[in-house]
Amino acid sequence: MNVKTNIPLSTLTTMRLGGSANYVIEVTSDKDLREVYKKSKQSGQPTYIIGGGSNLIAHDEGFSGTIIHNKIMGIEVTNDNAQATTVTVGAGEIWDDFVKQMVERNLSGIEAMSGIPGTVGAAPVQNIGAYGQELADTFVSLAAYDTQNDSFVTLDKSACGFAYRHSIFRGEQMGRYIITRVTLTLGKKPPQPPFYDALQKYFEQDQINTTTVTVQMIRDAVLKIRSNKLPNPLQLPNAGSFFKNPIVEKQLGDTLKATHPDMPTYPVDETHVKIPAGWLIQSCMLKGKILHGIKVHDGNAVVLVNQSAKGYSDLVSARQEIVDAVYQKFHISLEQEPLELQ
């Protein structure tokens, strides 16, 4: 357990904002996670868990209360057939790094979201993905500690309430749960095609034979389309894909495609469909574009880059100036991907 007091979150947040915290403890064992918590708890402070800070945006005046860094490390095999292998990770391990051993070990299921930033712990929240894959899809169970309840609890699928960038854990049960680990089940069949449409483009770009890809190659080139896409938070402050990707009802997909016929649209089911955050904004003609010191990034218009930002405020005006000109062109509300410590 490390104990810090008066923590700058722009030191702790990808997207480089945000006032101080009272406190910041690190925890690395579920016994130190419930301890700390409790404490904070008995003391009137509010408390707050992060992981890697990649998926979190800061306010100007800070938190004053506890922050619990969860460091809760470890991999662990607790299956294994000629079918696939289940894995049981720590909440606080680097999630592109746990991706980087499971390739390794030629297990399918999550080398397309190779790249992601954040931690383990942090995937469930959001119900992470990217091309084609996304945590639901290998999920089995997750182990917390109930802090309604004082107890550490399992947590199956179902209970989860996964859907689109979307889980119990920012919704209706926010703030209940802390994750300790994850257990998700890889395959051990190799890829098959067709792939994803980006990944799909990139293979037949290079001429390379679908049917011979490997979960390796996979990783590769989403390493490669992410580089050219998504900037290293660690170069230029940001939080990743700033907006979701909106699910509207067919019908209005339908409608703005006779207009806009370039407009890529992603069925859902038989009544929605997906259509690219980042194609919306650029279509408004603010890629490249600087708005209160936020940079629309010009590689991928979904990511707001902090350039000069003074506080959170301009990210708000930033954000609003975003959705508004979304909303007035297309009449689609653009919803914030990143949760907010408040």
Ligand SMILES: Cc1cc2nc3c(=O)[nH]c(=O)nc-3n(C[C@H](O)[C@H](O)[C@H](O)COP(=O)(O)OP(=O)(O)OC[C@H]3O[C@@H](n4cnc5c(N)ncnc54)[C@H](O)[C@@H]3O)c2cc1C
Contents of the next structure:
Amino acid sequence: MNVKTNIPLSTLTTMRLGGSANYVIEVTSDKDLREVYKKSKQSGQPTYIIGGGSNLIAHDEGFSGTIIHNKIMGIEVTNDNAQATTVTVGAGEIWDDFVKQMVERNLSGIEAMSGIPGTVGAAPVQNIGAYGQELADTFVSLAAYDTQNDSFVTLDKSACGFAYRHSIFRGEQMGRYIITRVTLTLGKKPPQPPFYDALQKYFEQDQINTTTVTVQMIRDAVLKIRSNKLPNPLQLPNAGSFFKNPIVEKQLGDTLKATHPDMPTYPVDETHVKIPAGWLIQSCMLKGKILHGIKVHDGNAVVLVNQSAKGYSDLVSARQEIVDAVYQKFHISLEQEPLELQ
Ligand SMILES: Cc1cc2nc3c(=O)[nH]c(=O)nc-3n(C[C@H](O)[C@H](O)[C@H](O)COP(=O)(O)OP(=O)(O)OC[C@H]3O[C@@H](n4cnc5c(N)ncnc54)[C@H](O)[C@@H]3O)c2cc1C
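In place of the form predicted alone, output the structure of the form predicted in complex with this ligand.
First the chain shown before, then all remaining chains and molecules of the complex.
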């Protein structure tokens, strides 16, 4: 177990904000995890579990307790047949390293989620997704430490309450479970067109016959598209999409489209549509603007870059200005995607 004291949270989160944490402890096994959690609880200290810190906003006052840094590793094939392979992955594995390995084995179902930063253990928390795939599509179950009952449990898909960028782990059961392993079933069939809009366009532009597309080609395309659209947090501190794409009643979508014909909408179900948050922000002429040291990224307005914020309060002020501008123009309330470390 690696124990560090007085660690700035700005070094553990990609938005690079926040004061110090009293303790940061790396755990590599279920036994260590339980021991660290129980010790912290007995000493009356709060605990918080962290992976890559890429979907997390830390506060200026830091964290007066123990941050558990998940490093439980391992990738194990637990079932294999002619159609599919089931894999159980340690929560501390880097998500994109795992995707790369699965793509190299020609397994499909997560290739469009190439390049998403962070760990496997955090992937179920917001049901990560990109370019037409989301974790829930291939998810079978996860193993977790249940801090409420001091026991290790297995939760199947229905128990996780997956929805768009949501699950029980950031909803009603937030803070209860520490995920230790995730099990997915990946397919062996080649990917089938039509693909997600941006991918379809990418292949058509390169005059690639989409019936010959492989999982590796999808991974390569996604990595290329992402590198042009999303700032690298190592160069420009950010937490990816800062706002969720709002899902609104189809009727409101239709009304807005009448006055803003260029507004993209994506059907969610028969009565709801999704509107890209980036488009709404950009339409308020905020793209490229710097608000309180936070820059609305000029390539993708849904990403906020910490350019020179003096602290968390600057981010709060910038967020409020953006939320207010979008509400005034469209009567839509933007919701923050990254969670807050508190
Ligand atoms: C440039 C950039 C691009 C991004 N693109 C996408 C994208 O395309 N799609 C997408 O969905 N997301 C995207 N994200 C967001 C982020 O990468 C994902 O949410 C990722 O799953 C976060 O992983 P992490 O390990 O960094 O989690 P952290 O930020 O460390 O934690 C996030 C939350 O999960 C909890 N958590 C972490 N590990 C565990 C665990 N083992 N058990 C229980 N709870 C846990 C934490 O307590 C916290 O509440 C992007 C982020 C960045 C910076």
